[in-house]
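First, one chain by itself: the form predicted on its own, in structure tokens.
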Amino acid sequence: MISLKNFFLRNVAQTSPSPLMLEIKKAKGIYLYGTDGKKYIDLIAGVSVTNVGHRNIRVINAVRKQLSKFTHTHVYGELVLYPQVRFAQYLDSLLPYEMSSVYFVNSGAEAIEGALKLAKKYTGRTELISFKNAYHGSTHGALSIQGSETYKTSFRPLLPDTRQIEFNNFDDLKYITEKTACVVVEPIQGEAGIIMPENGFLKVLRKRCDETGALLVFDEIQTGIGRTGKMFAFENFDVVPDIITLAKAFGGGMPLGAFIAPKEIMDSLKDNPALGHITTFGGHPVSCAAGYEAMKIVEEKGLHIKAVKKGELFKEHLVHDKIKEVRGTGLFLAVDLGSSNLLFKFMDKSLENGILTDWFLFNDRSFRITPPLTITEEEIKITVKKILKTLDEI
């Protein structure tokens, strides 16, 4: 078989100077298979995308069934399409009663862009507040509220009237005022290295938004669809946002995102102007069919509930003198090695040992454990042995 690597480097736009360069032939369950037959335990899951496992037969059949009927028909929102309506109705049944209106898009960044526009339109305000070390996407609006100057400086000027405050810093909540359109927060910070909210921080944040009239936006693009032990991470903290953004696992492996809000808020996008927010492929029927089936699998099999025990199993057995801490909840975990030098040695050796993992954009001391939620307890034990062996070897 001719290697595609040279064509990959020449013809596929690159995002870094050092891609992994693994040529994948197939995938199944928690495993990726290279063209040389070597298999890798996938601890990334496409960054929390393949929650129901690679090549899940129910998702495949749902895609095939929809393909046999129709694919794209018309610009989003003009025609009544069963896959969209069914999925939106299902989401309504899972979310708090206020969160009833779903705007489907194609990706997480698009969901964030839509949420920002919605907040500004509904409140008539312009200030956008987010948190340091938060990642919300790479498009201009999403980048504007990202919490790292490293990724922003080369692309300025970005959106004006933005401010980043410290996660878990109660004093910083004073910056949320009557000028603030919305506060965008990950209920658990992902690319910061899985940082949990502390001491009721999200509840106090909710209260401050209520006091000032600012909308609270939860970015659940990584944490949603069962990864943290609940279907949505906000359920862990007894806090309901005004707007929630979803993507990644939301599409069951297909490109799909959404921002969801009470109908009263969402309806502000309908006029003045009409078509103030539009998308061609958002809520693609095939993606909606896949996403609906994937979410049903999570719910019916209790994968979100089982994720808690599986996460604890990882924590229980990941004991090594090179491990400083294992943070997180469910199957949304970070293993802290204390130094970037040690981490990158681990990354290189882990690939040799058949483990595919990754570090975090804003934390180069920790690697992620976010496998498909379908991982079994036996597979967890095999994975842990490989991780500990790798740590011994570096």
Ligand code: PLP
Given for the second form:
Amino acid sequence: MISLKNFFLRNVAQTSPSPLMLEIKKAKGIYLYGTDGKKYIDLIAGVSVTNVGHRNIRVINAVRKQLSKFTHTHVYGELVLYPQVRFAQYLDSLLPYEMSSVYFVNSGAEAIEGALKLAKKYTGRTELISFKNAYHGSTHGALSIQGSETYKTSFRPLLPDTRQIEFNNFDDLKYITEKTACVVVEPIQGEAGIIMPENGFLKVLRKRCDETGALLVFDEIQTGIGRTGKMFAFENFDVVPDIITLAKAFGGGMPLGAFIAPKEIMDSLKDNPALGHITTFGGHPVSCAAGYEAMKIVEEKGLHIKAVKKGELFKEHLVHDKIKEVRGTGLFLAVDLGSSNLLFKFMDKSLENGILTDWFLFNDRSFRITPPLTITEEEIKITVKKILKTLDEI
Ligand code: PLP
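Structure of the form predicted together with this ligand, given the form predicted on its own:
Next comes the full complex, and the chain you just saw is listed first.
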């Protein structure tokens, strides 16, 4: 008999030469349960997605409630849909703009595509600047501003008029000029291996954008919804971007993304041409119901605030001679082992020991600690013990 795993390899498009091959039976809280009968502590959280924990009952109930009313009705932006309007209104109450406008989409890459188009349309300029080792998605536009040539070469030609500068390099800000439509930046770089901005870099970047009229886009697709100790990472740095992109945890476990801007900027997408950016499923009512509920949970339970102490607890206890550095803030952490050889040994052994983690797209010396924000202090201590035991064993 051919097993499910064989069909997975045969019929589900493969993206990597060595998939984890872990068959999941169910998930709850910070745990994934395999069909092998084992329980795994999830330190990936679907890559910063399940911030309120797997199968959060409030999110499940919100989904059920919306399912009992309507699912898809019409393409985005034509009908007045309560789950979208309520969510946009709530986001407006959290954001510093005088009046914010939310364009709902389905995913992170789509949010980036929308943000790039909005910046070009609003400024009438074409140049797009981003950062080395930045990840913004895999569609053509998002790939064009990705900060690693390795992933781009096979797909060229990509968008013209793009440039990648170095994160935390003040000199490179001179490349932002009156020709620049926007600068896209992750306020804390994720797939680079959790790299914090240093010495007020984001403030100086903001200033350079103001001087040149370039729009500043913060990609908060991984950092948003409480992961870094604030609801949005920009709040950590006292810098307000012109456009914010959200996805991942934004949908509470359902597919949802958004690009958000002050209404005055967003309104430039309304005409010339009308329908210049459309989506069928963007802002799906069920995803909006789930995302809204998840964000309310983060806010009401103060999960974003508690993430700071939880992150500190990880840092305090993750002391081992094989650990070179623990970087990051809140529950957006990277543990640097200094070599990819050691990291791969760690990955194999940690899975055996019931820990699910991952390295980063542009950093294969570090593994991620980005669990659901609902992880308890007790669970953190258990997790750290398992990590240290694994490090002893490799
Ligand atoms: N931006 C950042 C910072 C991301 O980490 C990702 C995905 O990992 C994306 C954009 C793309 O999101 P999606 O996979 O939903 O297209």
